[in-house]
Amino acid sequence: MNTTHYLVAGASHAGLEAVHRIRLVDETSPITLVTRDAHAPYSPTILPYVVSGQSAPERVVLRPADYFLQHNVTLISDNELVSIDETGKQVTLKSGDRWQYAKLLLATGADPIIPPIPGLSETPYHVLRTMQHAIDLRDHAGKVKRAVVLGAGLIGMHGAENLRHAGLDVTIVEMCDQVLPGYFDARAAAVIEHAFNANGIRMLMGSRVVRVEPLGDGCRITLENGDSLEADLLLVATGVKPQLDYLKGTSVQVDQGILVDRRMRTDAPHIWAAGDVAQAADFYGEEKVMMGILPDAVTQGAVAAMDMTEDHALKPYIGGVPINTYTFFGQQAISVGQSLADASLEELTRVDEDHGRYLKILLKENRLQGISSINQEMDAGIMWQLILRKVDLTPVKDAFIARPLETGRALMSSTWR
């Protein structure tokens, strides 16, 4: 039986931040970090650039090997949890090894959702969630000419753009009527879609795939309207969800993900969860939500670690606020906080179609609730802080609406503590 004090399952942003925070408080207790990836830790956000060749796998490492040696962290790669014995405070890994822990953090991330499309399971396809996925996709892309991407979320859009940069003819198929529906409204999405069309990517919005079948070395995709597409390469990017099979037989409560409180504690004693696997408090309401964004994973990892080490500086998690910066074909879009207005919100929108610019501000009682922009000078981090701190914009409302970046910077410089 192997023993450790802190067992952290998952070596992406939440897990790595937790290790860092643990060592700030506890310099000596053993830490064991388990990752199913065979590669050194990396950020999933870099994977599309590995596909296009803009980034090399060996140059996107978040922590070099000597980091773990210097911080007395046992790194177990190419392995993963398969079960938890919470009574005995033990986990079993895929390798068969067992580890006893004092405190366990689940930061195991999420896996691609594979839609139940007839014929898909018999057809070769790619997903993009791990470094090996990116390497395999890059290698395949270098040998073919035509690609179809299923899904117009962030993974699908990034993947499609970088396949285009790699020289392929690319078609995106999305059953929703717009791209990035979780981040932008229809008017903003239209600006992004125009840029993709202008760069040679075919956009089939509101199209549902009813069948996929092998065709030579590629495949044929049949749409609900009867049209069909042929591709040498198929990328499935229809969303992600946590893989939670290792929780069977435990008292850990799950809904869409692992339910946690504001200290990232699960219902089971001595077990915490953070990152893409955790379903935590919503900043805007009482329900618990899945966030799936990098800054929030870091925050949750930090909160979990501070609670695990009984750090007196701990401030409970205040809830997730979405923040995304999306660069496409040399243009930039940001989406922070809420993206869709309801009856309780004041909405202010400016669109400059000639220059591909867009701005939408959502306010409630003169406090920022959300802001979306395309090709506007903007600092997503400052907007995020204005929302999190619930800054009253009443004295500068007109100036903020006219010049959100400059006004936001001035506000933060005078209030940041």
Given for the second form:
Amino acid sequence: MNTTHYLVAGASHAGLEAVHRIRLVDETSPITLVTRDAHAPYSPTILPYVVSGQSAPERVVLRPADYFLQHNVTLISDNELVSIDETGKQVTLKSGDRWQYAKLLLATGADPIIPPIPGLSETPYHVLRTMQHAIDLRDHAGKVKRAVVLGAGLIGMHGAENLRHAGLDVTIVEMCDQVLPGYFDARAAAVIEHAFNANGIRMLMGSRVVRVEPLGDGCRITLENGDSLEADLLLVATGVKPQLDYLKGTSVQVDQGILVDRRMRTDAPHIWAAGDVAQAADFYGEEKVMMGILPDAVTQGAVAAMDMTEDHALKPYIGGVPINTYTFFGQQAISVGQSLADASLEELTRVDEDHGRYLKILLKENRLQGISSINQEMDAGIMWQLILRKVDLTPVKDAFIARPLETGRALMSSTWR
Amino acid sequence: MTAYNTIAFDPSRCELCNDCDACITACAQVKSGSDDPLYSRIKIVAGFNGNPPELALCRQCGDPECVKSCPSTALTKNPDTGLIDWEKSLCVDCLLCTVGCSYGGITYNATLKHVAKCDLCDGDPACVKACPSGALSYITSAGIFNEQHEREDLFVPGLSACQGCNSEMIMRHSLRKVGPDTVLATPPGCIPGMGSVGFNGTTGTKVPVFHPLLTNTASMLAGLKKQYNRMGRNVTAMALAGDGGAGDVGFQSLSGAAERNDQILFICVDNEGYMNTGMQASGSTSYGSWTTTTPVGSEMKGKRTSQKNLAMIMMNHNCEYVATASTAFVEDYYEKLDKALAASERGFAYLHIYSPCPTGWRFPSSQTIEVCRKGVETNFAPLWEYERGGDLHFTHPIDNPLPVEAYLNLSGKYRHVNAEQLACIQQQVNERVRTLKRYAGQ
Ligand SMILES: Cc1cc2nc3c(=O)[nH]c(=O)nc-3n(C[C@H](O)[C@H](O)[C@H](O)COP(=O)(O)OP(=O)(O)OC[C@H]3O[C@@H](n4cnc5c(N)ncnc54)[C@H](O)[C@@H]3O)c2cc1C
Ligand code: SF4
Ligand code: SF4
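Could you present the same protein in the form predicted in complex with the partner chain, rather than the form predicted alone shown above?
Shown next: the complete complex, the earlier chain at its head.
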């Protein structure tokens, strides 16, 4: 039996931030970091750029080679958490090794959802979540011409654009009527769709795939309206979901992800969860939500680690705020917080058709609830803070509406000293 | 932990330039060869409702959120320079770093088509050089802290000074630099009071320390030094005394030692009063100050007499070395400490360090250094040095001093000061500078 004090499962944003935070206050207790991946730690967000060839896999390693040794962290790669004995405080890895822990952090992220489309399981297709996926997709894309991407969420859109950059003919098929729902309203989504069209990506919005079948080296995709498409390469990007088989037999409560409190504690003693695997407080409502974005994985990893180390500087998690800084074909769509107005919100919109600019501010009782923009300079981090801190904009409202960038900078800078 | 050089911003000075934007233009020029403010990595933003301007600039954070949000490893914290380095060839323009930053320190430039941030111009910041009002300054004292970090702190941990105490900082810095071959005298005052002279039968220092009377510090040190000289040992005889122990009760022995040019390093930590015994006024307490013996009521409005200028009095002894110093200007202080230490081998060296006291002066403990800085920048506490036989020399001349309110407004002890008193204080400041300038041959 191996023993460790901290056992962290998952070596991506949430897990790595937790390790970093633990070492800030606890220099000595053993940390063991287990990851399923055989590659040195990387960010899933970088993968589309690996596909296009812009980023080389060996140049996007999140920690220098000697980091783990230097910080006295035992890194176990290419292995996997398969079960937890919560009373005995032990985990079993895929290799059969068992580890005794004092505190366990689950930061195992999410895996692609494979939709139940008839024929899909018999057809070769790609997903995009790991470095190996990206390398496989890149190598395949280098040899073929036509790609179809299922899903116009973050992964699908990034994937499609980068396949286009790699020189392929790309078609996106999406069930919803708009791209990136939840982050952008219909107007912003239309600008994004337009750019995709203009750059030669076919957008089949509101289309449901009813069948997929192999065809030669590629596949044929049949839509609900009877149309069919042929592709050499199929990328399935219809969402992600945590893979939680290792929780069997534990008292950890699960809904869409692992349910955690504002300290990232699960319902089981000595077990925390953070990042894409966790379902945590929403900033806006009572229901716990899946965030699935990088900055939140970092924040949650930090909160978990601070609670695990009993760091008294811990501030409980304020709740998830959707954030998207989406760049596409040289343009930027940025959205922080709520993107859709409801009756309780004051909505202010500014459109500059000539320059393709757009700005929308949502306020509630003069406090920022959400802001989204297209091709406007925008400090997403400042807006995020204004929302989280519920800064009362009453004294500066006119200035904020006229010049959100400068006003936000002045507001936040004044908190610095 | 390594300390790093950094850019400091003083909004009250920035206000004086009427939106000159010189820093912004300088940055745009040096980084992109353009005058367009869009290219600047430093932004001055107007404050609202009459508030002073604010600075949006990369703070080169210690635990940077931008770096953590970066999926490509384009951003890294450089452990040698402290800079957050950005590597263009790795960046994928995802803008996630802008989510991490709460201060607008890294922003997207639509013309360059990538993010840009301050790199401190490789240690030669163009914006600072361009700033006409002195609002931006490049703080390079990090080197001192890194160097001092290697030396041993010769005071024990856990001294019971007040939070934000300037005197504790002065003591620790000074003795660390002077080194272990020292005999230290700390006459009654905050310094022994916080435990440095000892408690529970052990001393509060890692060098021999003693607690003379207020009256005889300099004479006891003079005798000790002579005895060490006889024994052939080179030991620094050092005093850390308050302004009362130096200039009031202890003055005759101090003056005598200076007159004889005894080999002593005498450091006066001037917090303008007897703070440890309940904030009574001393001869160094400045005109108008509230203390418990110069209260504010219907008749009295704080101290009625002016402070005596002990440093100038010491200069007139024509001893080896006399200088004033402030912890807001540590590089200046360290240079003077070096000179004073060397001078104390030849004769009497006297350092007068302004030591604003958060408890007795009534300002927040976080503001100690700011009060020190404003003291210097208003010319209330000018920085100068004098070497035997030479002229007085200003080490940090202030050509455009801030009005003295900028200093007085920071401390509760001047809260009651009326217009008449204010004019009087300003006049005293002006006169003092004029006198000093005469000594400087100006
Ligand atoms: C293509 C793509 C584009 C994206 N673009 C953006 C974007 O623009 N903006 C944004 O904010 N977010 C984006 N994201 C999402 C972002 O990458 C994730 O939110 C973030 O990576 C979550 O971090 P995490 O640490 O929680 O989990 P993950 O990054 O998913 O990491 C999970 C870790 O756990 C390991 N693991 C999994 N199972 C086990 C197990 N059983 N045992 C041990 N280890 C295990 C994995 O190997 C991995 O190391 C994108 C994601 C993808 C895939
Ligand atoms: S860019 Fe922002 S978060 Fe990054 S170091 Fe600078 S101030 Fe800190
Ligand atoms: S230091 Fe250089 S890069 Fe930084 S703001 Fe000043 S001029 Fe710009």
